[in-house]
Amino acid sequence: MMGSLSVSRSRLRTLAPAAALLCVGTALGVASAVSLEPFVPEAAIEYRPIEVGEDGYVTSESCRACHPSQYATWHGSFHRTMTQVATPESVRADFDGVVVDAVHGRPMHLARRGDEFWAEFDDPGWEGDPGERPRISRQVVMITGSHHQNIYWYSTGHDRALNVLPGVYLLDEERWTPRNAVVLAPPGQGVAMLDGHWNAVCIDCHTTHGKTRFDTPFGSEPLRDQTVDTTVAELGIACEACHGPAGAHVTANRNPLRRYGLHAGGGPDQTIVEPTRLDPQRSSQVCGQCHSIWEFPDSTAERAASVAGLPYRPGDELRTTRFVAHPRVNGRSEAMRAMIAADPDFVRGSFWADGLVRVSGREYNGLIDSPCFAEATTPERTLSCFSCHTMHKTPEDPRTVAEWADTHQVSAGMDGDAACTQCHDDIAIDPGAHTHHAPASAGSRCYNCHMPYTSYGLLRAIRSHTVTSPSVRESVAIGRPNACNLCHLDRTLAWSAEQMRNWYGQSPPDLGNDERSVAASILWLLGGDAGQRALTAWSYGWEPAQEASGTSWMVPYLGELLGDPYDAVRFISARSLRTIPGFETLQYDFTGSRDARIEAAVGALRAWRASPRARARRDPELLFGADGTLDTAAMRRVFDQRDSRPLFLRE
């Protein structure tokens, strides 16, 4: 059993204040002792990955003095807190005697011991009789995620190897929940809990210049037989992740004249990379190093990266040192075939059938499929990540740093149509003529039609980062919801196809009877696969869609999904249901017992039927009869056509 592990706070404390306090106490004749935690140098910590200054990396603290504004905005971003050491300042979850039920096996027990955080749970690595699975007690030493979820990692007791707690803390809901319940995975399919998973996988995108330092590739042999000496230049996504190692830059700019551009030759400083000064392709690849689906090109590259870290540096060509999965371009390549052979469900769990990415955190994959990127003729008219986003809030931006960070670091003024109309200036003259919606309405916002919520991650829908035009034909052939029917939830595919024909000359596809007569959202909600159900349930709670479609008719459909076999779908449905008037205080636990969930769903349906709003709509496409009663037989018919193939979305 591991002993008590004291987390180092060397970056948060100096000895000078303590020494001064001792002197004051002596001068006042106070007979007291000042108790300080023992100082533990970072290099002496053996039970978790550590920060090491090498290879020219000098950490963000070296940037602070000369770039205070940029440092401050980065410091307030979720990039910085993507990975943190578990301390009383960083841990937001409640550990004080908390019991987390519904995890695999027996409940997890949490406890706080001074400044340390501990968990007791069933040993995930036990290979014997499941009925004899032992309990283990481990100290939580690291956190990943800081926007919507906190995922907690514990020290395994073997070198610096980490493993993940079976529970996740949801920040918005302020509650613990089983880790398996927050991913969109088939019922009963547990999410792997493997010693060293963070060291081998998460490290690549959740830290700066991480080095796994395993003896052999992850999973090739038991971790207990390997040395695990994982290091990073900095935890979290820090300055040097985007600007490259800054050692030479710091050394060169110790001369104040050089800092003010008075160095020989003038011009841009060549000792550091400024992503916004790169061409659109290379600047976007700075983001794509993490926000993409990629793999090592071969085992030799994996071994080299384990020892020395990933070789990519900002400004490099990303594809030189890694394989970026791009089914529309390299779907038949040897590397893609190898990925599919290793994981047959990989493509369906990451991409729609036409190759567009369908999971969050992979926005670079979406960008490179956009005509505004792939078919642009000049750099000035090429869409890039920096067309809409900024890594540092500008002084002109009236938002607080917290507000800017919470809106995905969208640049000031780019939360409207400006990102599009700066190139499409002909549309900017009269937007309504193009959108056929009132200029001030949500239906007239470029991104609502051309970047709809068709990606999934973190228990919510995410905007597609592939700029496309609404297409009913694609919805029929591929199953991806289209922008029109994600907003007009009460309309059929036939209705949307008619608008597309009248407004833009699109020829309508052949449609089946249900596609002509039943609202598309109901087809996706009752008959779609788990991913379609999750996206549609989220849209039922999206304010613009509620304004366009009304909400009085939604309750029985969201209530149906309270019994969905997928935990994530149930969670999203309940959250959307609570946005409907009269159901704000719905008592429902998506991980509760089946009987409790059924009782909550039946109670919601009864409350709805007793409400005057229940008969407010009598639309046949919503499966209501002329008398306002719900056609449950028609609902069952659609339900019986559900795509029940197992789906695990690789968010």
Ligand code: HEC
Given for the second form:
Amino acid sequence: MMGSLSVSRSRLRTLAPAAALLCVGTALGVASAVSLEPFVPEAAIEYRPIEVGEDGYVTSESCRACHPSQYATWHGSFHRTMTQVATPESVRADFDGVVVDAVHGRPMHLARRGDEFWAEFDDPGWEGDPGERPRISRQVVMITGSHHQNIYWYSTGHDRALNVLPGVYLLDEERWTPRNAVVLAPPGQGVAMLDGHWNAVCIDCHTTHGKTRFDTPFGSEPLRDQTVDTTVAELGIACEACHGPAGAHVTANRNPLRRYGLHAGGGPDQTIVEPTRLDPQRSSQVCGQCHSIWEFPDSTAERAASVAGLPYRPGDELRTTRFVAHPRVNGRSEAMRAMIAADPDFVRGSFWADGLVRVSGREYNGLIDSPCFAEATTPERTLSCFSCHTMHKTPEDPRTVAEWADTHQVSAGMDGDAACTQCHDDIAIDPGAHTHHAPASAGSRCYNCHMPYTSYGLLRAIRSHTVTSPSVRESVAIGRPNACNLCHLDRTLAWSAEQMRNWYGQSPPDLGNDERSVAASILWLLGGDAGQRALTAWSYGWEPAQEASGTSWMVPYLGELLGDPYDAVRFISARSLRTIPGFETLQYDFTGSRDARIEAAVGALRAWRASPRARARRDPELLFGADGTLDTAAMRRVFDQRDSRPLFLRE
Ligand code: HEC
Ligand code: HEC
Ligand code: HEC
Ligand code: HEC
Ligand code: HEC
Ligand code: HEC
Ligand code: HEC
Ligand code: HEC
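Here we have the form predicted alone; I need the corresponding form predicted in complex with this ligand.
And the full complex, kicking off with our chain again.
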């Protein structure tokens, strides 16, 4: 094995300039520099997955001349840059002599060699004595993500198989961090580092028409004994992922008569799919092919897709070729049982106990569980992704393409109540009568009560894409925080239940002692499972919640979570703490040593105690005594009841 690795390493070096050239942007002439090097065709590149034109796919470049504006808006979207070849233009992290600490094992050393990026680290595939784990040095050839994170993939030296670097670069924080620290996983667990992981798994949702092309299913035989000839039609999520293979469309439109709409009878172009012309079920499935939790119906289908790519094409019924996990509907099906057999914690890691999806990137699962989708009887009144999002910013939209992309491609005006009142116009007549908040209050926004931040992913809370209504009964039975208490962080469950009885006639559930006397957010923050803690800690930093609840009292609670066993919970707590006046410059590293973390937490508590703000609140719900001191015994009591079952959220 070592022999074959050193051979391929030299192959990498000789072919490396090609990688720079084939940066998507550069090849398309968008980024103008660096094109003086000789052109090396993709087919000549042997050490990473390559782009090939086949099966009617013709790539985004062939659409550009006829559809310049759609091309430009797509070009500015994060869909395009989801998967990129590693080049000086696309790599956002510093590699020049950088050392990255690992949670386990020795640090990773990074180096820039001309236009190449190299990393040296402990061999993740070593099967011998852990004390003798060798170092390996590999070239970084591909990147996943460009909005929040850059995950880097190295060439394993075995055909086109890639494996992931043990460190990830966080773009907002401009820092490297261990790969396992950015997922919500129990201490010591995390994402596996497996040769071929990208080729077998990420390819399905991060590229256009990918083909894994292993000899045997992933994980069944050692990868080193088989050929790995992974190809894609285009790296990244390009036009044809949503519009279908467009070879026939391009050929047909070379005829100028067609271009002026004079083809057979006018009407929509039959050679291409425009998702919003499909019915709302089918149109959202175009997005659901990637924004959902799905599995192959059986192993034969998986084998076929490895060879020929996924069979789904825009316009098809997704469920013909995929099993979309939908616990409320197919929770007892054989396919679901098989998923659970393969991964016993899969359901809890992806869904709340009532079957609503709880992780990011799976918005289609959320949509189909919404009454606005499931109970709609006409296409006009059926909620779809396009009720709220556009995939091409329209010319009338005053935002720049970058602003539109950065605010998640939400359509102009659909970031507010109009997203709901476009159908629920009766409520728009007198919204205050429905919301019981002042019209301008954050507590009057439909989204904040009906699509609250109860999904988790990418180190933050994300709006649930299941339309639900706040309910204390549900919070108690399921553990999903309700919208009222996620904004009124200083109030109890009993308080919300009482308001909702008065306002909406909801019958209050039976509540325990703490649920009546301690602010709900404190119960979730100290006593909840890691997922509840992460969501609540995020809300402590959310501006509307800070306005509704004040911030001075939050410091000891967030300070407590600086010592949380879960990396992601600590990261989020520190970020929220830094939004509180006086704590902006908190010195704390969520991956630092335990001692350093405790020291930072104690320091924060000391600073809080010394500030006059600390004694501003006297609320017993916040566990403050009448003299403004904190009832640490009560905190301990809640803490001791913590749900410490291990939780790994499959975002
Ligand atoms: C030679 C010019 C040409 C090329 C190249 C071309 N198109 Fe088109 N496309 C057209 C014309 C003209 C129309 C309008 C057709 C009509 O009304 O029949 C159109 C319409 C469309 C529509 C809208 C269909 C509808 O129902 O409204 C989509 C989507 C589309 N093209 C996507 C693409 C994609 C994706 C590519 C590249 C893979 C592409 N086109 C390449 C000329 C072209
Ligand atoms: C079932 C489809 C699917 C699979 C398989 C999948 N992803 Fe994703 N991924 C998504 C979607 C959808 C998003 C967008 C989520 C969002 O932005 O909220 C996403 C987003 C991401 C992001 C954030 C990107 C950014 O710009 O910050 C990273 C990183 C990521 N995925 C890594 C991976 C890795 C690594 C794999 C393979 C091990 C993988 N994903 C497999 C669907 C998938
Ligand atoms: C993520 C899915 C997605 C991708 C990628 C995508 N489109 Fe679209 N496209 C859509 C949807 C959905 C519409 C309907 C209008 C909208 O939502 O903006 C659309 C509409 C269009 C139309 C019809 C005119 C219009 O603006 O309504 C054309 C032409 C088009 N796309 C071309 C392209 C081209 C060319 C690319 C790549 C350069 C591309 N699309 C990439 C989803 C996509
Ligand atoms: C081929 C898979 C694929 C398809 C098809 C697809 N997406 Fe995505 N989408 C992704 C991935 C992966 C990301 C993460 C990109 C990133 O943020 O780096 C993403 C990102 C997004 C984002 C932006 C998230 C952010 O970071 O702001 C939105 C919004 C979105 N998709 C909506 C849609 C909609 C609506 C459709 C249907 C028209 C669609 N997508 C089709 C895979 C896909
Ligand atoms: C009722 C309106 C609505 C519908 C329907 C809707 N979205 Fe969204 N979506 C939003 C809003 C608003 C945001 C931005 C949330 C925020 O600001 O935090 C968003 C955010 C997103 C994000 C980025 C999440 C993040 O924070 O990283 C993705 C991805 C996404 N939507 C995909 C989809 C897909 C796919 C569908 C269809 C299955 C869909 N959405 C349907 C309103 C909607
Ligand atoms: C495309 C139309 C459409 C949009 C947009 C829409 N809905 Fe709905 N909604 C419906 C339909 C249809 C139903 C099913 C009951 C009915 O026919 O009124 C429904 C049902 C509901 C229900 C449950 C009613 C019940 O009695 O159980 C709530 C709550 C709701 N919608 C809130 C919202 C909110 C909040 C938004 C914005 C985030 C929204 N809807 C966006 C069409 C829509
Ligand atoms: C996104 C934040 C947000 C959400 C969600 C929210 N509120 Fe409010 N609420 C506020 C704000 C801010 C105020 C301050 C006064 C105002 O702006 O109306 C307030 C005021 C109130 C008040 C009166 C003042 C007080 O504190 O006694 C009550 C009662 C109330 N909310 C109850 C609720 C209930 C019950 C829910 C859930 C059904 C809810 N709120 C959801 C933000 C929110
Ligand atoms: C302060 C929280 C809050 C806000 C803000 C809010 N709602 Fe509601 N809404 C609720 C609650 C709670 C229910 C459930 C009532 C019940 O239990 O029957 C509800 C029910 C609904 C229903 C179904 C039953 C009905 O009354 O028709 C619809 C539709 C709805 N809301 C739409 C909206 C729209 C549209 C907006 C924005 C203009 C909005 N809501 C804003 C709390 C809120």
